[in-house]
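Heads up, the chain below is alone and in the form predicted alone; it's given as structure tokens.
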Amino acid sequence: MRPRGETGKNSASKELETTMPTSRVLVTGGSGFIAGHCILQLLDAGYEVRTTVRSLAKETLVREVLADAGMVDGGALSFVAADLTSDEGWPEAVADVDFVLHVASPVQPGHIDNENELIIPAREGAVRVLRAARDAGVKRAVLTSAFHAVSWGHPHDGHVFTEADWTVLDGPGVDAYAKSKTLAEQAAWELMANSSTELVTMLPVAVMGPVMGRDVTGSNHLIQGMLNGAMPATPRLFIPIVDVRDVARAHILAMTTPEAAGQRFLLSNGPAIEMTDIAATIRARLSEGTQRVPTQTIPDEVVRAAAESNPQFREMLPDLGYAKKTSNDKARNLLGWSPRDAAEAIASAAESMVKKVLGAQ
């Protein structure tokens, strides 16, 4: 299966009830941020949910975290041990499953010494899970890819990125994480060519929103750095943001919408936001815990000078001062998806961190 073209007629909002509520869904990586929110929404909609963890010793903690986040009907949630680096456990994970949401993937943006430590597990893990789903006769698999598979390595020419775009692997500023997401998604489409199992891929921009437990992952680290003082000033970077709850909702719509088969969906919400405005939103929306949130911007020339000796600053250079433009028209029109404002994702991420993470330290 290859991703289909970008044409498609508008359709009414697809409700979760388009699939029988007794369907069983496998969500990979149940201890993860996006996966956790997918599990919450699936259970709330009446699905049976099975999720994978690397060790069943994690089950109790994951259940506690989900319960704290408002889980309903925990009795409809089951666990199986499976790791992306091994075939063991995956046949059991996909047995008698109608749909698979493959959310789990290694996450390590920025510079790493050996790119293959990230690329190989991401690519082989995606292939391993999708092969198991295909062989088990799963109806549809939804793969969480990323905006990193779309917009890296392109010139800064004002282009509006859509699902038709792919990251240029040998382009400027392409880090190991972007390569891993791009190669994993490409391998997924190649594997599922001519398969009876339908494939859909999701391409979220920076995902923020309410944390799960005390763990902070992904783009929420940016908010954490502003709250705990690790980021005393902000570089002139622009971040496109989407709320994790909307990402989870989009995954379920992609799972249940017939027209979504064979499609990629870019999940974004409005213009990219400058980091100084993200900080300002935190200060404006929170009543406490904002004492360390930065108010100053690091001049571009300072970032460039620091980049000569500091890899962290060097990684900022390709997108310094550049706001990538995105379109979410396809997800809105074909899935009936309507994301909340990015400020809500920022505020809810910060509020939950002050309560669950910083307050517990």
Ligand code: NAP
Second form
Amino acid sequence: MRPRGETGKNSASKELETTMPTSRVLVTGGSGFIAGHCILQLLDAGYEVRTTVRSLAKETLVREVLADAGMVDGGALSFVAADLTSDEGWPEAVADVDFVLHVASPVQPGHIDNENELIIPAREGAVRVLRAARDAGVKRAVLTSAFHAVSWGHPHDGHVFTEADWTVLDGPGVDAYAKSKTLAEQAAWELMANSSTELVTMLPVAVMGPVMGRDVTGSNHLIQGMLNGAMPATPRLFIPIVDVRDVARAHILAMTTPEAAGQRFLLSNGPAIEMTDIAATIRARLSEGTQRVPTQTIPDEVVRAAAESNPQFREMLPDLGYAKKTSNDKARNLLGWSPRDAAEAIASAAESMVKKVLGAQ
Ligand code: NAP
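Right, and the form predicted in complex with the named molecule of this protein, after the form predicted alone?
Once more the chain from above appears, this time first in line as the rest of the complex follows.
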């Protein structure tokens, strides 16, 4: 089977088009940032795409957002309603699908009173989607896990994190989001251990890049806070960054590369970047909208003192002043993945927010 775009380019392939079925891909959570970029790239490559939203009332908005982000023809895109916390809709979502990209999951790093608000939809949702995929005979499922399932709870000993590492659930600084991603990925591997549906998991570091519509989600919040003045100075935190367009590309490579079956892939790009350098990149790369981007850093002792009463500062303590190291060798070598510079992810995130989000506030 092949994507539709690979057929119909000349008379020989036109002939094939009449005989070769189209590959259909289910992308869960079509309203999301990473899922949106996956959908755009899949449609561009000629796949037929089905996506889930919690309510079909969102379809019009998602179509508008995708069109604004460059979707030329939405004719090959369809929608099904399904929530990660319910069985309803998933059999329809996976019916006659060749591949599943399970991207949807609640994203909320930091403190949360009831951890199960994240853990249950993440873990039970992953099991629900993958079980449905397996029962429907889907060829391969790609699960969007996270660096949060790799590097949390470890000592600061200069270790270079790879796909061999797992978050230590009872280690220091492990928040509900890191638990949700780790438990969801572990449940996925357990469920699919002897399945004929192949599983691949993706482990992106902080994903930044062009926003989808006016919604700012995930790690892009950090850029938003620098632009809108919510972050007047930067703590000494180091963020490993990858561009959302490269994350989407990696998902498609993971879906189509035969050797990727049964593998995890760490999606990182170069060393973690200190927040003050992220701010400097925004100032250097943008010609407008940078008036509030911070120029000052917050000394560690000030962060520590503030952490005694402020939970936001408390969350910074485990990684204050420490840059985690990562290797992307496996994705480069096995998938042939080649991510763009992290500065590009930062600049394009900031530019898109200045244009679409801040101007609209
Ligand atoms: P996002 O924009 O917030 O997208 C999350 C998606 O999950 C949304 O479509 C959301 O739907 C859906 N969702 C949440 N709870 C759901 C539920 N109970 N039922 C059905 N759908 C639900 O975040 P994102 O950054 O694109 O994240 C996508 C995936 O990448 C997640 O698995 C996340 O853990 C992973 N990831 C993200 C980053 C990052 O830096 N952004 C890094 C590593 C891994 P609604 O629109 O209805 O809320």
